[in-house]
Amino acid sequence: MPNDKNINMTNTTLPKQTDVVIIGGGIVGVSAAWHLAVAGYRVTLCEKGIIGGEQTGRNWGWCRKTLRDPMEIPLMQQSAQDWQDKKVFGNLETGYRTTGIVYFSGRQRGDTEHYVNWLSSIRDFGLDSHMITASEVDQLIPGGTNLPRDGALFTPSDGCAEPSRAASVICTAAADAGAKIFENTAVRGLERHAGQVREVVTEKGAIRCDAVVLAGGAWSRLFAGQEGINLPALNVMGSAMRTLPFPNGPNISVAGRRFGWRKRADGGYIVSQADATIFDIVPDSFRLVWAFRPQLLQGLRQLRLRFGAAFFHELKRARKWALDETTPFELERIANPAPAQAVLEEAAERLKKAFPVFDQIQIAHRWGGLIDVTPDALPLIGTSASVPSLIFATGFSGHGFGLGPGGGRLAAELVMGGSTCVDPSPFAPARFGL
């Protein structure tokens, strides 16, 4: 779980002035802080809770190119490079390693055709993704029963890292490069002059700055709303569990029919179901119903819709506040939703049936996490039209851990101006009128 590394934070007093304030200490925010600090910028990162405390520390740990939207692949390729490059994060203890990822056929109706069509769509990117037969699946992962007769989609170069440590070690590297890091420091809002941000107001005081990067994940829409920006993002809930270490388990990562896994560095496994997120109906579901209508229509057939406590929890939450008032970010430092037990129990049952090597797994911990999703499931990275000194780096739609290094790099490059590692136009806020 989150934050099993100590973060090098020698700063206890907020600076009066900085070049850039980063809001949010997930993988994207800390990666942006590192790039800016290394480039010589004065950077202050404010995290309302702890570094990597929410979805950055709660995901499966996959760093995959498999089944990415073609517009996202260049950013994922950059991220894969940065995970491994010793001049970037390759010399840090993020736990990154190449394992390969397999998506079985038969997970959903028509998925083999979907895999083939996807392979055709990404032909020009030079990926090593390809279809393999059932017998090749058996060679890669021996001991399976009732393997998919149509084989699987396999990307040998896909990898993984450790969510419990990646953000914290990158954050420490950013601090070593000069970034000032503050946990338990919620940003309440922005003070502007002539449309430009002049100060960031936190619960501990104000910081003058020239630019702000909003990397708040599931909280970004709420923060943007305080600034009069209708950021289109809804939160869905994922569930996962980890096992105690056990010997002789497979190293490769797998998404099967209602089960999936990723081997941890300690020899245990993350186990859950791919695509088994819970879509809680909340007040924002109605406010954004037009923007999300295709997803909601699909949800009636496929997504796991739920109406319950989340609706009333969000209904009671303030959406506007004065900058000298306690905000929702201070009242809920870390979102910690209860996991969907039925999803996890089904995943464990199906996993053991499909691969008897997992028969003796012992579950050590279960958890839930909130994932911010945009209408087109692509990240939102770019400058706000209404607040030109505000750069969005949010809405990663469940892909943020793997994409985090590239997303943070791109956000930092947009702050600095000049060339960027990838074309930022697919992620531009302008596509949503922001």
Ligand SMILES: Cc1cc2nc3c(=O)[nH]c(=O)nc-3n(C[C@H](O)[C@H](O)[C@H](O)COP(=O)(O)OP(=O)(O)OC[C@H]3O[C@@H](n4cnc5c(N)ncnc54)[C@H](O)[C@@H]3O)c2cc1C
Second form
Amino acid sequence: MPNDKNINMTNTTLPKQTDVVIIGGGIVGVSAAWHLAVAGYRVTLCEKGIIGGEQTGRNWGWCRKTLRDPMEIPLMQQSAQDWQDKKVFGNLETGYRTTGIVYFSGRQRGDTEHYVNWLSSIRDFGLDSHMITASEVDQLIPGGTNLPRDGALFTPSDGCAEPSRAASVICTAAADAGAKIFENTAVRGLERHAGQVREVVTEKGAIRCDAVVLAGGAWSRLFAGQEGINLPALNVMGSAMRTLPFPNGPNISVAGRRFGWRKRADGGYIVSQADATIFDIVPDSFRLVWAFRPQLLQGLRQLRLRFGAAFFHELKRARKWALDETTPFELERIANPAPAQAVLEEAAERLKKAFPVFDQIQIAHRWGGLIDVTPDALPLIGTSASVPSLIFATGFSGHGFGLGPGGGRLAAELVMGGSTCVDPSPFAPARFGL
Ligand SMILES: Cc1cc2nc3c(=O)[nH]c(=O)nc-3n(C[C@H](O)[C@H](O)[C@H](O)COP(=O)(O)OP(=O)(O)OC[C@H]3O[C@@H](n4cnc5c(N)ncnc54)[C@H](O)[C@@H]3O)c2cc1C
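Moving from the form predicted alone to the form predicted together with the named molecule:
Shown next: the complete complex, the earlier chain at its head.
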């Protein structure tokens, strides 16, 4: 899972002063750190656990344009370019490669119509996404026993990268460009003066700075709450597993009916189900029910509601603290939820039936991961209205690994001022009154 590459961290003492503090060492935080460091900014990145230890190290690794909200497509096109551009991350060992991604029809009721509508909504972006027939699916992925009768949605230029190493190699490149990286360093809160952030207070001391990027993933809402900001994001839980390598498996990534896969660089596979997220009912679910009403109604058939330990875990967690107190960020260095075993078992069974080449799979590891979701499932990237030197780069809503390089770039550009790679308005905090 996270970090099969070592990060070159030569810093042991926090700087007293820096230009920008980045909170969070996931794909978004490390990408922002790289851009800022390369542009000559003094950057300090604080990660409460380890680089890539949460969502970024636990995801499937898909870098897709397929089925994205059209408002997100330009940022995803920028990200796809950054993953591959040798002047950005293309020379790093992120494992990025073009494999193509296929979404079978028949995964859910009405999905073929949904695919066709999506294709017409993205016509202006020049994507290579298109519908293919069942016999074309068979040519692409031979050996299937139960191919989708209505064919599939296919994007040949979609790709993947390796979650276990992408963040750490980008982080190392950021450190090489001068960024100071601190793991096991939770940011507890902000000291402000006349509305502006003056200092970031960490468990290891305070850092004076001009700007702060909040790239805290599933923890950003809690952090923002401490600062009096009601950031609307809920956490859901995804599960995945990794198989041992085996020969002659397909290279292409597939979302089928209750199974999905991606081939890893080592020849093993990530296997799971695309539409089997667990939605734990927690106190925040009630606080945010109004904001999430449309998404809840629309997504109920995909969400698996659960009431149990997560509710009481969150209930007991502090929501406010003094800056000299231990915070929830230190008490839970790495969120490591138990995977949904039934979801994974069903995925493995369905996969073996649909593509017998997977009969030979041996499961090496299963895990769960929290996923932060905003009410419109678009990320929140922009400057806070109430704390002008605080830039949000969070809420990537379950598809932020592929989008992370672009998200980090945009956040860095907003810190620097001047032009941005894409129109940032779809991601603006103002849409949530922030
Ligand atoms: C099972 C699963 C499958 C997924 N599949 C895909 C996929 O195939 N493709 C895709 O594009 N996306 C996928 N995603 C979503 C993707 O992983 C996330 O959207 C993306 O990684 C978010 O990156 P991030 O940097 O915003 O957050 P994270 O990677 O979660 O990083 C945030 C970091 O901030 C740190 N932090 C938080 N608060 C503090 C604090 N106060 N002080 C210091 N550090 C702090 C955390 O410890 C964490 O390491 C998947 C997610 C899961 C869980």
